[in-house]
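One chain comes next, on its own, written as structure tokens: the form predicted on its own.
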Amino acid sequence: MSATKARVVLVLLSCLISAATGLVLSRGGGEQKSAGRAKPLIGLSMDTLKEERWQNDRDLFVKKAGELGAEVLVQAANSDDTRQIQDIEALISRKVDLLLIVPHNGAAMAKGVRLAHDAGIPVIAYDRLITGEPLDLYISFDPVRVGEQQAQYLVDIFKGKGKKKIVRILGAKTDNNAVLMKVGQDRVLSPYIKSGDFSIVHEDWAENWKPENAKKIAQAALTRVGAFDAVLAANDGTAGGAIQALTEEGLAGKVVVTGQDAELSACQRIAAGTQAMTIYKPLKALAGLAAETAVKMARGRPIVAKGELDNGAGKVPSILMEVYTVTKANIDSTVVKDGFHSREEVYRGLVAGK
């Protein structure tokens, strides 16, 4: 077995854990790095905080981690790979137990993977999957879901109703999630456009996930293709610059926009009629089980994962959770109910939530 593989056994979490993963062991056990320390210390090095998922997911994270008696440090690397590789160092200067990490460049952060391992930390990849270096980890929504969940939205609302024109804003390319969500939507709409039924007008990668890039491939669409039927936007930042975009011409509303976050911004547009659909995925429970397993990995015990999936350099331990379409018919039973956004701010500024 490898000194990466001996790392982390994964075992078992706990039965309400397993119940929602299943079982699957892998990896392999090693020392308690925090035996001298009274409380776990985590790494969190985090791709950006300049958009409202990410402060989210940070808050829940450090929340639940300080609940279960451990600390975490901090670092965000404002989308440059550089400065996160120097995040990740500092972070392991610290002597960290276990460095988790929302990787801006999945590829590029396989250094910093190599550099925790080098100095006996495990590692878990959040949300994006890092290539190209063994992972002890990978705990995310599934991705390809996310993009299969969004085509399917579009199939069904245009089922009948004769050949429409579909303009694509990609993620950044630097991200495997984005990779990963067009698969999904490929694996959907590829039966539709063999049979003509759908094209593909348009479609590019915004850089960053940047609204304002995914405003300039909606605006050269409108400019290159005139009029189209519906944006399959990646997510909820690019379906605002797309919604700039079409607002500017007087198309808000009469072209369909999916997105995926579930930002309070989206749902707002969901409930005005200008933003079709979202993907809500629960980042409480996502946030909550990563901080339980991180703390558990930390100090030494062992975990489970459901499924596997490929990095490029081996099968990663993986746990995937589900994620929710959600439309204006269903805001209040998802989100609401939910509490991740109240039905005051989703609402606010309509009349009695109509």
Ligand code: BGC
Contents of the next structure:
Amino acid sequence: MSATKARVVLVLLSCLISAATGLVLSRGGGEQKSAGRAKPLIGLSMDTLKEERWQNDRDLFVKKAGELGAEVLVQAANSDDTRQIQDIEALISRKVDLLLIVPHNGAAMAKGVRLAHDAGIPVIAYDRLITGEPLDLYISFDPVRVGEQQAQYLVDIFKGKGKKKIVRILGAKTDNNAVLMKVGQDRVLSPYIKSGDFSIVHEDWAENWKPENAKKIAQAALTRVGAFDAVLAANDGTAGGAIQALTEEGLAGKVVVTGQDAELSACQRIAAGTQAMTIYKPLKALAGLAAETAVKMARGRPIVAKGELDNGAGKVPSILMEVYTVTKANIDSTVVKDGFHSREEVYRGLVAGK
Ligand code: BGC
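So the form predicted on its own is up there; where is the form predicted in complex with the named molecule?
First the chain shown before, then all remaining chains and molecules of the complex.
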């Protein structure tokens, strides 16, 4: 049974219990629990706030939820599963009407979902899927599309230019997104690997997506392989780490480096020519839609999600948003035009460096 169906059944069941006992129970029970409160209360449990992207997500979500009349309690676990479970327990004890989780480890956070559901609190997985436990909703950018677009960029720029050697720096193995991004990359790269045009000469997972771990992977590749043409880096943090390693060898700007998130520092590197591309994820749209959906659910209102994704415990109602490739050529017509970064900010490093 899907999580939504289970919720509907639970709500029906709770109405029956209510008729018999006067007790109102409802898994989507924001309405009942917040009845004594002026505003719905939403819990946001985050893996980390140590990356620019997640600070943006938090700020945009809290702002939008506030405009919609809700209050948000935010916790960040600093990439620690035990701490994230404690954060979730703390939010449950504050009797939040709904919980949004950005899991550090998608499998480990199934426990957090179970605890919330036991307390009648619906759960949305935000950006990263939680596996192995029925979920009420998953809302994210499409991670497979991220991987496909990163790989497609390499295919496009290397087309007709002979055989190319690629070093691949994957994200955190514990993050379902990193796994799905690899699926997207493999889908695009495999015909070129089969034909011998591309070879992946070195690859590894960057633990916790940390730039310093990515730097070590790039250094290992430099030592082991020597020269290569591209670093297929999973995000801007890992791209930054790889570019540091390349800079130390005088190779920055000579090796094509991919990324993801359109962080300011990455956009500056693209303008300066040391990073080739990034993936822009319009966070305002994601956080805004998540806030609208979360507030509705916290008020006990039904929501509609067209997509479905299997998380190993059944089909999860899912909303997956599109992502965009950013290069030097379209930086102004994408991130700048969208107000994600100002033109001044993007080109500031370049001017200062001249
Ligand atoms: C997100 C990326 C982010 C990475 C590291 C992934 O789950 O989708 O946008 O760069 O985590 O925080």
